[in-house]
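One chain is shown next in structure tokens, namely the form predicted alone.
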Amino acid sequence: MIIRSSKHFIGMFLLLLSALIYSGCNRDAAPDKKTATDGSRQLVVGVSLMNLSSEFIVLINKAMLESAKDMGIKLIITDAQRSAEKQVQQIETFIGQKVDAIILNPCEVEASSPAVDTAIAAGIPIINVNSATKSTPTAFVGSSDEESGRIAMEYIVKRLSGTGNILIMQGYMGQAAQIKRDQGADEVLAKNAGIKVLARQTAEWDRAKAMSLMENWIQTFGSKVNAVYAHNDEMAMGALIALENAKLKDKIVVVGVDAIADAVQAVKAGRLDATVFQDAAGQGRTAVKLAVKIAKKEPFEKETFIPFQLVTKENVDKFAR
């Protein structure tokens, strides 16, 4: 009796393991959809994010999270690390455990748009979020990416006067807002024949790249240089750190775009001429208050366009956090 009872223990004991071992790999294949405080079940929101070695994009990152947590949601979020691949691959992911709606801030506007496709085709909406894809996903919020290059630009117009040489630092190149930044300060240098463009480059969006790419233009153009407009303030803080160990920036006029903490500090110590405020927190929680709306069959606006600002010594304190 003592040994059929021990054989019957054990056989029960590897059931109940096998039993957790099958749980546990289900919870990794979908993820747990538990009953939020009203009583209904709780939605779930796949998130895939440019880059979060970005710090504009950890604001979307944390006004989201803020977000979800007051509306008593389930975010799963990924980091896409600059890869479009990496992006499907997430929205595949995303798919196979059945979220309820998928944030989509996108690496490329070509590349990453088989990942809008992908969500589209199974029936999931998907929201894009800060940048743009070509195609057409359910709904957009950000910025008019168009309208920061005409900001910027416009400062750097009125700062020479309406006459000298500028270099542009650009984003990853094939982003929508590298695309979008270029086109809207080219819309104002049509306008105004006396701003010349000496050299165009990217430093994807990198202040260490940045900052060697200015020490290469200084010794290429030196003193004919008159502005610099980078597409973003991570490449402007980079392009700034040059010009002052050149012991240039005195000389030049610097444009950012973004309006993250430390440009912000930089324009009201009066080392930045400016930047462009572009409202992280705002688009990431709108973003997830969209996809609730949507999941949740509930009308909704396909395009949400939140504006620009320009930031400068006089309005600093404005942005300052």
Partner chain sequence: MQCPSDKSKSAMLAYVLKQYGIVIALILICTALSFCSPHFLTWPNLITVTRQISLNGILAVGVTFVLLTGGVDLSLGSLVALTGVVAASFAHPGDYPLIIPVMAGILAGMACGAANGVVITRGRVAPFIVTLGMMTIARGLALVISGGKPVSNMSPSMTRLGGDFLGLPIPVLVLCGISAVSWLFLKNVRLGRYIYAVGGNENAARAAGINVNGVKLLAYTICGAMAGLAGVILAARITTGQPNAGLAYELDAIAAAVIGGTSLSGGIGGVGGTLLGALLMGVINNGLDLLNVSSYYQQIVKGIIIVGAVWLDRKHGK
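Form predicted in complex with the partner chain, following the form predicted alone:
This part shows the chain on its own.
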């Protein structure tokens, strides 16, 4: 027993030691505000991202890193992994590190608000990117999700010449993007009485779930369906594959949102009818530029909306990556 417990003790000790060494390394990586080549102090910007396992956020991150390199500033990137609580802690850490500005990609409208409040209270400018919080940040960069819903639905109305039956595949229920992408589409639907919504159902942004849902819908509605509007491309791709397997695709228009690489490829190949491009890189670049402007106390825009764009076979080459 004694041997066992001392073994345990050594094990725990080693674990603790490695944790300490690891955190020490992290501290080395923390801002030391070294001077840039031109003699002026290098700006340090803290970034808290909602979720680095989402393709869209990965694109924002990539664009931010690139423009930070171009502008000679230092970014500290953290990933909140969808947890608003973790996000607030990350902002607190940034404040402790005395960063020059913070870029926040909020997890949630309400729950991420304390992050904005604490930064403002500490006198550090904070820029929200991609989605909003209830508290007003120093500046905001993003796109208004209603617009993407409007663009997608207007395209469907045009393709169906104002009459037909459609299905709507919703994102994760209750999330801002789901609510707004519904709202935008509903605005267009209100003006077009000829378009009937046969069903609305969530597939939780997920391709496999969307495929199952579409398969079930094919059983119920079959050839009555004229178009499918999915709140994101992952689901549009799932619906597309299910329709292709059922040999129904040539009769049904499918539209998604986000213009992820796979969907752009599918548009190019003439499989997917359209998607709506949300400019992740544009959002990321603008956020970094704003952070630098604000930190240098230059005049800046309080709100920047990066427009969505419809992607169809005609203009797809512009978006191919």
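Positions refer to the first chain, counted from 1. These numbers come from a predicted model, not from an experiment.
Each of Met50 and Ala176 is carried by its own rigid part as the chain changes shape between these two forms.
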